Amino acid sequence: MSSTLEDTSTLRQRQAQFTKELHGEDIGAKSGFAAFISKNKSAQKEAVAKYLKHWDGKTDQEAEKRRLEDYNEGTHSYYNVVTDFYEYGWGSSFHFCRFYKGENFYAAVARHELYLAYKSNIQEGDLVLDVGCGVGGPAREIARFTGAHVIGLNNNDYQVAKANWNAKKYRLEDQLEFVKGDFMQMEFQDATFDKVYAIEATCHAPKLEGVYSEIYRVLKPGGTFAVYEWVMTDKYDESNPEHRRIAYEIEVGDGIPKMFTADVARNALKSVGFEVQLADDLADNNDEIPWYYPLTGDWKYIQTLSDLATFFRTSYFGRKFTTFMVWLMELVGIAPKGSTQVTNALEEAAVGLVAGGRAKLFTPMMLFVATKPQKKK
């Protein structure tokens, strides 16, 4: 066994053990605030420190290099501390989407997932890889809709455990499987999957060519890869201090080592061998209801009564209320130390996302559809 494999094995064992210490054994049964307040307090403090250690306000190349080199541990720690907040605010699908007039929040989220499945041409009986699957919300929706078998890959033990627990809860364990792994070094055999998709996940990669080349490798010839990529648009100017501040707010609050541009992503796909069939920024439109509306305080965007609770949790005022309650719980010892730092980082991300969306400097839904060429005869 090589030293690299030994290092990977040691890292995984340590992360798995830490997850048990932080979250306990009964992971799936609790979510949101119930899971948040039940965490081991000393382990939570350590998890927060690991997440925030590279986020010191510096945006120079040396600071970026440290974050890129520590992407695995940084991403693992990030989702250890934010998953419960995401479930509280967004449910089991941690992504943005477009909104149609009269459409409620959860219907819009599901439509966004199924649109990607449609563009991927996922068929019944396909073996599909979900890269960066979160707690499995999109995989469950796509498996139900298409009849495909979906394997979700995730480097966070906590989310993998929750995803598998929910697959059993919803009686989808015959169609769904969630495994621990690093998308920069996948353990699947070459040409394993008929289709591959990713939803706002590959942005955590330190180098897009790295994750795209692994996806290309495990995809069958003729197969399709579709992704909603987080990228900065062609309006973004890294030398502009205001633009860089917005990008950094997104990076710090979303655990992203470095935000790349759409051109970088497109070129990375091509460089590893993909044929790009479609490149479409779904956020670059004049939708009456913007994709970032849940993060705003604009009540005019609410479509249905059922959206009120979700909007309150995710909006500016709702987030401020949550931050205050977390601060109060931390003060009296109910919430673990460092919890307020996490909510502050998430708030910083929300501010950056809205600013980036309004200025069209950033998109969370750059849709790329790419195919792996058939083998030459």
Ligand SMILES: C[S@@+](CC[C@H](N)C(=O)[O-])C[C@H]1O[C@@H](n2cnc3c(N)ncnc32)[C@H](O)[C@@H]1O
Contents of the next structure:
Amino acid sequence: MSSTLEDTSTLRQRQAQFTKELHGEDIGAKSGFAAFISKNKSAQKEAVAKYLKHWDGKTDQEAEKRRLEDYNEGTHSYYNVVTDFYEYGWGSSFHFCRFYKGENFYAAVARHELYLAYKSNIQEGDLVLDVGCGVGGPAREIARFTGAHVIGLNNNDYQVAKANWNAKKYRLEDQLEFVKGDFMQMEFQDATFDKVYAIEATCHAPKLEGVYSEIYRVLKPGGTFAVYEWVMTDKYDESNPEHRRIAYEIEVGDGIPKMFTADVARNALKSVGFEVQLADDLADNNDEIPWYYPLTGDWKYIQTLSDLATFFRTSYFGRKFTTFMVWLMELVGIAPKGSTQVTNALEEAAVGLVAGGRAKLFTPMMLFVATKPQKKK
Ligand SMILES: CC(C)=CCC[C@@H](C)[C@H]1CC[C@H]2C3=C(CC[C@]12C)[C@@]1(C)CC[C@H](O)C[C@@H]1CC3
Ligand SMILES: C[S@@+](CC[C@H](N)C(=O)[O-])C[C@H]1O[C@@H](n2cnc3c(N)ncnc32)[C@H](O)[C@@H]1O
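Which structure goes with the form predicted in complex with the ligand, now that we have seen the form predicted on its own?
Up next: the whole complex, starting with the chain shown before.
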């Protein structure tokens, strides 16, 4: 066994062991706040420290290099500490979407997923890979709608366990399977999948060529890969301190080692062999309701009464309320140490995402549809 492989398996075992210590054995039964307050307190302290170790306010090259090198542990720790908050505030699909007039929040989220399935041309009976699958919300929706078999890949053990638990709960275990793995070094055979998709996940890669080349390898010739990529737009200027501050807020609060631009992503797809069929920034349109509205305090955009609770949790005041409650719970020892640091980081994420969205410096929905040629060029 090569030393890289040994390192990978040691890391894997350690992460799995740590997940048990932190979240306990009965993962799935609890979610959101209930799961959050039942964490092992000392493990949670360690998880927060691991996540914040690299995001210490430093934006110099050296700090960036460290974040890129430690991408696996960095994101693993990030999702260990934010998953319960995400579920509490956003549901079981961890991504943004466009909002149409009269459509409620969860319908809009589902439509965004199905649009990607449509663009990837997923058909009944296809074997599909979901790269960076979260707790399985999108895979459930896409499997139900298309009749495809979806395998979700994720390097966070807690999320993998939750996704499998949910698949059983919704009686979709015949169509869904969630596995632990790093998308930079996948364990699937070459040419395994008919289609591959990724939703707001590949931005966690230290280098886009790394994850895209793995996707290319495991996709069958003629197969399609569709992705909602998180990128900085062509308005972004890395040498502008204000732009860099916004990008850093997004990086720190969202556990991303480095935000890349849309051009970097498109070139990376091409350089690994893909033919890019479509590159469309879905945020760059005249939608009446902006994609980032739940993170603002703009009540006017709420479409249905059923959105009130979600909007309260995601809006500025709702977030301040959550942070206060978490601080109080931490003070009296109900919540694990470091929890307030996590909500503060999420606050930074929200501020950076809205600022980036408003200035059109950032998009969470750069849609690329790319195909793997039938024959090698
Ligand atoms: C990290 C990546 C690549 C994608 C995740 C996108 C979104 C689902 C999240 C980005 C910022 C998150 C925040 C929350 C939910 C999930 C996000 C919108 C909260 C609203 C969850 C509840 C907390 O109290 C506040 C959070 C603010 C940020
Ligand atoms: C923002 S979440 C999106 C999840 C899912 N696509 C959704 O829309 O609900 C990003 C996901 O990418 C996963 N991820 C990040 N880095 C990864 C890596 N190196 N290998 C596999 N999965 C990774 C995270 O664990 C998380 O599940």
